[in-house]
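Consider the single chain below, provided in structure tokens and representing the form predicted alone.
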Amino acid sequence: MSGPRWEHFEHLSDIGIRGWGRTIGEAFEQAALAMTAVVTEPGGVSAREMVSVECQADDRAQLLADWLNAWICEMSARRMLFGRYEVQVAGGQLKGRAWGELVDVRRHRPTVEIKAATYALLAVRQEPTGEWMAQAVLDV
């Protein structure tokens, strides 16, 4: 295992994201960071305000889609960006928090607006190494 990380991958006109972690929660956190990185550099987002979300789903992939879509809604409704995420997953229950700030167009230089996390290539699985991977495609 190489530790928590994220990446983007190409998918037609949309953007794919992947997060890896030692736990399913860490993989979800990294996927959310990859989502933020579609819009702006996550390291440039200050942790000025904490926001919480809760999700419930019957399977892990649906839980990932719900988790990402909850943050897409929060970003839009609050006009915020988030640069740090924390999540706890227990069965089909998820409790998460994120820290961020209001969008500052000059400083954050947002590139796109994310419409939704889709079901295309949606996957959550534990790799043979023991590491967890969380993947989604974002409609931009």
Given for the second form:
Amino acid sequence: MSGPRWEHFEHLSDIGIRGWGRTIGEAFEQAALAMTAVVTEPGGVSAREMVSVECQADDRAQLLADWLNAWICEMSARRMLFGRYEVQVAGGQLKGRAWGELVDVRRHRPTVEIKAATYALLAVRQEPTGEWMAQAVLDV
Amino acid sequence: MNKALLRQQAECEWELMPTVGMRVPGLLYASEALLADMDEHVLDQIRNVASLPGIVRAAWAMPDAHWGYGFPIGGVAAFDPEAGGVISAGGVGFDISCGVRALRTGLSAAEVTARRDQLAEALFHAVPAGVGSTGNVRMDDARMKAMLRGGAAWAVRQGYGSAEDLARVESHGVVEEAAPDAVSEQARRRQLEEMGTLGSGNHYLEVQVVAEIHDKETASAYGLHAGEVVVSLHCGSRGLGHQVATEYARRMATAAPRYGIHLADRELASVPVRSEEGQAYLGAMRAAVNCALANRQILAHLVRQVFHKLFRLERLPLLYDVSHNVCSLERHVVDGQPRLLFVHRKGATRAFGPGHPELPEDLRPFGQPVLVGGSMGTASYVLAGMAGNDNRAFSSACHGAGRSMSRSEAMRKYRGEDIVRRLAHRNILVRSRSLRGIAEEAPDAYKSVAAVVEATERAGLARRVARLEPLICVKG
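Okay, that was the form predicted alone. Show me the form predicted together with its partner chain next.
Now the full complex is given, and it begins with the chain already shown.
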């Protein structure tokens, strides 16, 4: 195991994001960081403000989509970017927080708006190594 | 694409070999070359769409079709509520009523080129674009609801543009029976500061010159003359539409099994038109369409202000405004019987042929203008709906070029600075806040729009009227 981490993967029209962690929560946090990285360098976002979200779903994959879509909504409505995420997942529910700041075009050089997290290739699973993986395709 | 799965019906028409579960045929409009490059997933998605309840005649793919979410991009499907037909959030897409609006300036390319830098700068500052940008239109809850009901007509009442614009907007600038209350608070919250913004990604504002006329008579009726300058806008319903699509896709996917609808892919997200969820989506989607129409009306006003300031232009008449991600209630004759159908066009443009009563009188003899956007730095086209195309995808045509390379691949391959420089050598000015965004939208990351419109014409959907070449491109 190489600890919590994320990556982007190829998708013809849009972009795929993938996060890994020792728990589902960590994998969700990493997937959200991968999402931020579609827009800007996550390390360049200051933690000036904290925002919370709560989600509920019948299955893990839907919960992941809801988690990502909750942040897409907050980014868009608040004109913020988030550089750090924290979440507790219990069954079909989650409570999460993220730290970020208002978009600063000069500093963040944001690339593209994210419209939504889709159901394409949406998956949450435990790898044979015991790690959790969470992936989704974002419509940009 | 494996051609063994297809049977050629005409030069640019192919039928998908039927498989179990398909209620109607799957038909693709494309040249052999476009088909060879087409994503194999399109076939699976056409099959899935053809299997949905109440589908009428066929599930179609346009020449620019590629893998979408649930429905392919470039997909057309019509459903009859009398026959248990469905409505699908996946059949409209995440950017509800994304579309193109074109304005005529009457200026010559020389007049514009002489002040190109100044114009590019002025447009870039006048039209908010990109992540985090905010519009200058103040919205509150009451105004939001009035806008969601009133569309471009609402924007005109607020002083953006004039009533004569509305005749040149699809459905006369407003979709009736929109239900603002079916739009969630979150969706409205996303829109509070987004009215009058362009967005990012493949959305753009372009100043273009009419480079070639293919059909002189129609071009003249459309007011298009070689060497003259037009302005095109490509954008949709912004955050509100994205949120409506996200929420209803989830709700429809969850509800589908309750109506005995098996979804091969959750993204197909379909429920009967005549169901609680179907009616709620219909009302919310129509509100989002009005949001997109109002937004393009406001953006056109911002463009007009710039041209007034720089060129003292009093008028920039609207050529047309048409969506390519929408579900519309339309009357079509099927096997001699008129039927009211919910026609889904996702990455496909309505293309009514000559004589259609929906068209304004001055355009009616020529067919509806179809605005097809190219990728950044490449040509766009104005087409006209062809006579007899009601039998082909219920009068639909292509919408653009379609990607041939992923964003990540484009980013690895190109640098934004190089693209800006390369286009500058071709006398195309690009203004954007994001160089990485420019790399991702590299012209070579898209298929050839020329091949797409040629196939569209050969398939009998819409004929070429004029080719537009970019002079200035403003991106998010």
